[in-house]
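Next comes just one chain, in structure tokens: the form predicted alone.
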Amino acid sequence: MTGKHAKCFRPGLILTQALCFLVLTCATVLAGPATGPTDRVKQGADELIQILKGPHFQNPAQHDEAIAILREAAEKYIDFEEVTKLTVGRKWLDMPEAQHKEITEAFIKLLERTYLKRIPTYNNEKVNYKKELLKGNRAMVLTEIVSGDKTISVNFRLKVIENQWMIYDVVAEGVSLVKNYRSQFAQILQDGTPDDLIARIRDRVKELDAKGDDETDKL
């Protein structure tokens, strides 16, 4: 290499700037979340299966404790509150932080009563995980529940939110569960404002309470 691009080569800047590649491209793939979305799913159905299997879930004098822990490890893996903001749709755009809060509490607690309430206890229950559909941030988990001679498919969606995948909606045989409860939503903030969608979530949670278990996710 000879004239003006002999003095441009320069082996010690060349090597900074493959060096510097380098550290970017690791930096890129050591960004992402540590655990793919199937091992996320995984973790959480192995944790809750643990939960069911323990004293607290046996013994029924202690079921409101079982059902603390039970809402203490899913959300450990499920985002609520992004499942509160797609459920609630464009409104949520409108409401200020401490909206955001209060609604996703109370919508916290009426899934509690309307679904944790009824997860009976571990009876040999199986996971299979058949399929991982992966798109940039999002992904979708395609899983079985095999219970005796029943199977159900259960698929869950998630997305990667603070460097971890985590679960914002669940599929129950076709039902979307934000589906489910935003048309829901949608009929009360119609004609109302977040307050009164806050009020019936809070009075469906005492219904619930006063009642037990009516076997529907109504509002």
Given for the second form:
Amino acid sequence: MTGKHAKCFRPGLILTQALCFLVLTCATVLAGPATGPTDRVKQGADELIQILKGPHFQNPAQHDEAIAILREAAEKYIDFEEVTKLTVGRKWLDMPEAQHKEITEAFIKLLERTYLKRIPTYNNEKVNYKKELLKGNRAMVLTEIVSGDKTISVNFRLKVIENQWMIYDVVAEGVSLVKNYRSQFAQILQDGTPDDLIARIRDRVKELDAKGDDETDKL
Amino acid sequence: MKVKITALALLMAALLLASGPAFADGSTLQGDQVAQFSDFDEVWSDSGHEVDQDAPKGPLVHDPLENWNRIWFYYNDAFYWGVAKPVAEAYAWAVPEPPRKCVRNFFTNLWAPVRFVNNILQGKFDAAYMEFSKFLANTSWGLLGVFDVTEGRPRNWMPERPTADGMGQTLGKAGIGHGVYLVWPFIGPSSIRETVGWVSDSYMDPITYGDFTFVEFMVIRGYKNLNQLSLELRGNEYETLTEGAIDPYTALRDAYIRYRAKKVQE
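What I would like now is the form predicted in complex with the partner chain, since the data block earlier showed the form predicted alone; can you produce it?
Every chain and every other molecule in the complex is listed next, the one we just looked at coming first.
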């Protein structure tokens, strides 16, 4: 009886139990991020909508500030380096780290000026989450945005980066953001260097800024 | 006159269709060919279907007439910013939204035969039935389609798939490819397949059978498009796409082909 009881307190068993516990805990951590892909997209959408409803967007004078706030929020859910990497394609591997940073920053500025500025025009829309596809560290979330009598299909591609689901592509009505820019980048990279591409993106940003100023003057 | 024009357009389309393969040879798009290492391999397509990794990755669309197409793209773009948009803005300023919506409803209702016939051809009988009953309701209770009396009403059932949008989609469903990418003046991005579709659709458009001269016909078509644009001045896809692009021509071609592919798939 005592012998049997004593067996339970064998240091070996305690060690095994501890190990089991450790392995199990590690396994749950390794099993993936705490928040699933759909919830991540939901969180991101909700956060952006909250910001859009906020005071900065009621006042045109605070527009630049508003864009900065939006970008900060967007970066929590969208991995822009991954977006840029997939857009550039194979040539990304031949580019030095400094160039990765340069092109990512230039590309963010372009997306910011094109898309973030336009988000406020899409107001009061409802998002329907239709389906979630999951395979390893990749996921796709299929949604439908309903605004008035119009329904737009919007699909998000996500990937686990630093133990968190991050968006790296948006497909609106069958048009993938990454692929659309990839077709443009590919042509420029075929005829020129990555520096040419960076210069082209920066020129475009400058043009958009100049145009934006004109429009503000008109208002 | 009208018959001659459509016959000419049809002849051109047939010619292009026949010459498509000759043009198509040797031109490839770089688009999808980067998918060589695992990071670039896609698990699902843009619409969420499993991707067959071994499937050959061809070009998105053949564009052997690129230089010619570019001329018309830049022409259309200049026309959009210089003429179409300012005129639509002035029109939107002068005419309040409700009457403009009535005009849109009228033209949408008039286009019902196109949707009905293509629904039948695509085997979407439920959508065809819905189009038919909508057409009856809007033409009678909606005063010749000026009011959409069916909009936003609860329905006992809904067609499983979205209604057909034209013959181009029907041809695509039948397995016919785009052939060659084309940009038409004023009309914009198209392809051999979509041009054939567009001409066929015109035969089903009641306006074609009205007693109009060619000029009147063009004015009506132009007004329909202008009215449509006046309702889409905010958050306009064309502007977002081309303004954010570093090569707007390529951006529009890619978006057009992918958007049509999605339409063919649904």
